[in-house]
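In structure tokens, one chain follows: the form predicted on its own.
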Amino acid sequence: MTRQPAIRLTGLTKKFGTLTAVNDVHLTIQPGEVVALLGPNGAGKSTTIDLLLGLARPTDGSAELFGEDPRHAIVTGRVGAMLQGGALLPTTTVRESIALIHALHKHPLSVEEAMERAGVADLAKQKIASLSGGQMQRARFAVAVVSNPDLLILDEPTAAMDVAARHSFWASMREFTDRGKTVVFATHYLDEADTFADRIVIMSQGRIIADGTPSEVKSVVTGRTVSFTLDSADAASLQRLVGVTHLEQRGNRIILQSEDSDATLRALLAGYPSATDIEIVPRNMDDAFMALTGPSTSSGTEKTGASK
């Protein structure tokens, strides 16, 4: 028997008056995938999440979770969600908040395991109202995961977390995905998407403009970045070095985008032997994101270099 996709969006569209927030989105995510949903503010990410969770009705098209209506999949405990606007009762303790959701499901994790996974065991007796922003995010994660869902939807999960908490969160997430669970997360931290996602979906102006592995998405930008320190130099002459396509200067730090980093480096050292602290790195997810969602997309033209 063929497994149903964890998520299937077909022609999904949502309009608010004259504004089209989500525009004819088609997306299929299979069980076990870890998918990052990226896009600039206003791209339609949060609205898409609301639609696939049944929190809003589409103007056109449909959303299915495991072949079912989203609300049915959620009621049966197959879906957990951690949303930016997800409120917890301020007068309850962390443990009480998790226990409330635990009681609603047939095959949940224990409250203790959910707290351990979310890193909030030490906050069990603390009132929700007293939590910091990062602690609140971890409490929301515990509430999302306690039903032992097959699909976890996370909207900006590490917002307000410090670096240590972010690392702890993703370590816990690896344990979750290692069990074959499906995870979809929206984030502004592009390094998280690059590191933890199997697949990246980028939205802009309500449409999907790229869909592929991190490597496939990054392949829309070619070449490497050559950066170095130079006390005095004519920026115009550096711009003319072999292979250079773009130059940025930050004080005495020069950053060159090059289509042929080997040729650029040879020309740099021949013309500017006093250059120091030279670094050569591949173009990263930030570069690809900017290339795909930059000003040229405002005309409505889709950039499909990484699309499937």
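The term rigid core refers to the maximal set of C-alpha atoms that superpose within 1.5 Å between the two forms. Numbering follows the first chain given and starts at 1. The shown structure was predicted, so the numbers you read here are calculated from the model rather than taken from an experiment. First, how it differs from the form predicted in complex with its partner chain.
- Once both forms are fitted on their rigid core, the CA atom of Leu55 lies less than 2 Å apart between these two forms.
- With the core held fixed, the Cα of Ser172 is displaced between these two forms by less than 2 Å.
- Once both forms are fitted on their rigid core, the CA atom of Thr187 lies less than 2 Å apart between these two forms.
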Contents of the next structure:
Amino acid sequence: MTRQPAIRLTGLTKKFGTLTAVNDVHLTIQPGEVVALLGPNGAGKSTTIDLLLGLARPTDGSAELFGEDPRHAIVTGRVGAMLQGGALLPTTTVRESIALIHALHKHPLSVEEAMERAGVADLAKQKIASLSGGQMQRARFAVAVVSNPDLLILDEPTAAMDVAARHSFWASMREFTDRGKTVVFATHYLDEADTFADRIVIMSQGRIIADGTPSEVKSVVTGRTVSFTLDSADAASLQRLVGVTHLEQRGNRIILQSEDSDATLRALLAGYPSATDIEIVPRNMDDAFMALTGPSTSSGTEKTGASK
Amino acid sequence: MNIRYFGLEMSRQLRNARSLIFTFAVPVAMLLIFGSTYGAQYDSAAHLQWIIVTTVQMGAYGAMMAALAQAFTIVNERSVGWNRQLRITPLSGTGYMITKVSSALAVGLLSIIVVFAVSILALHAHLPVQGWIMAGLGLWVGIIPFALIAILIGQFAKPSFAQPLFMVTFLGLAMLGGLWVPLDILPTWVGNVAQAAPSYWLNKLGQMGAGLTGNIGTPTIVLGAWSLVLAALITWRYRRDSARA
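Take the protein just shown as the form predicted on its own and give its structure as the form predicted in complex with its partner chain.
Complete assembly follows, chain above in first position.
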């Protein structure tokens, strides 16, 4: 039996009236990959997830999981998911909720094992309604893994979690991926995508606008930011300093983007000795994200790295 | 169909049934009032004692209410997102429907038993054992379309809209079924419309069971037709109901 990709989206399109929520998305994810799906609100992430699980019908194109119809992957328990707007019954306990879903699957983990993996064993007898945001997400994670899936789809799994809860959540996720399983997660937290995923897919306005490793995506914005305070600055001549690619002025604060911050700094100090409060910081995932999804940039359609 | 899921779901429903005490109390109270007032008289139209007619009426009323009340459970489950969770399990649309109808039948049966027990023990109503069994069975099977109506309301209604929709449906069906006041004191056209109402035939089916007489062909056809149409609507709706709210 040939190894099928965990996910294959081909020309996937979903229109709601005149709005095109997902626009001709092509995406192949191999077993074992951990992929972050990034994008601003309304980028089409959640709709894409609905489509790839077969919860919504595509207007055009198709979604396959393990080479078959998504419903087949669900029925055979190969895919588990934490969805937006999907929740557990407030009046049941954590154990009862998991047991209900457990009973529907053919070859599930035991309820105990699922609770163990999600770190909710100590919450077994608690009512769902009494859980904190972070505990609730972990209970939902237990429900998502109880079918013993090969693929996990998580839509903003760490929303409503505090820092400690996020930390322990990703720890249990790492155990899951260490077994060679596939994870696709949508998130707003760029640092999560950066540290956890080995591939980042960025969506904007229903399209995939970047697809690559975290370092490839970050390389969209190379160089560093050099900022300083300078009275009566001449923007035009500052722009001509060595290595400068972009200049921004906020009052008497100047923010330069530079491809060669060392050279820019030397030229700056030589030409403008009165510059004070100088800071040099590397550009980060946020900058890459803004550069790729920002409405004003024409580079928004730029593709990086490993996009098929 | 999955037996273990079915069992868990049923026990969950029956624990909720404690909150349905009120549902059981209303038909019992009405039975005690009307039953003790006119009990011994004979209803020439139904060929049954008044006490039996009232017992069947109230049994139908309680069972119908129990079945229709499933709508609230479903609306709540849907609004918290449980149905979305179920959609990513192997549970099929048909499986979902069967589970929900069974839950309604379980609560409905409880209501029928309570009403019959009160009638026998407190009002000394008398029927042959087969009469009670057939009357109960008729009412019990007859609430299937009402369970389906509840599922449909549960699927369509927003939480804020479920209560008025339930009330209108419930009151309308109770009236058309002649479960409150005899249909012959209402205008003729109401009686004519009632011929198409499932509640009318639910009541009739109960009476036929109690009297061990009559042709159950018509009620079976009417209730069966309602069930088929409703089931088709539900299955159609379930396939479309997966998108985010």
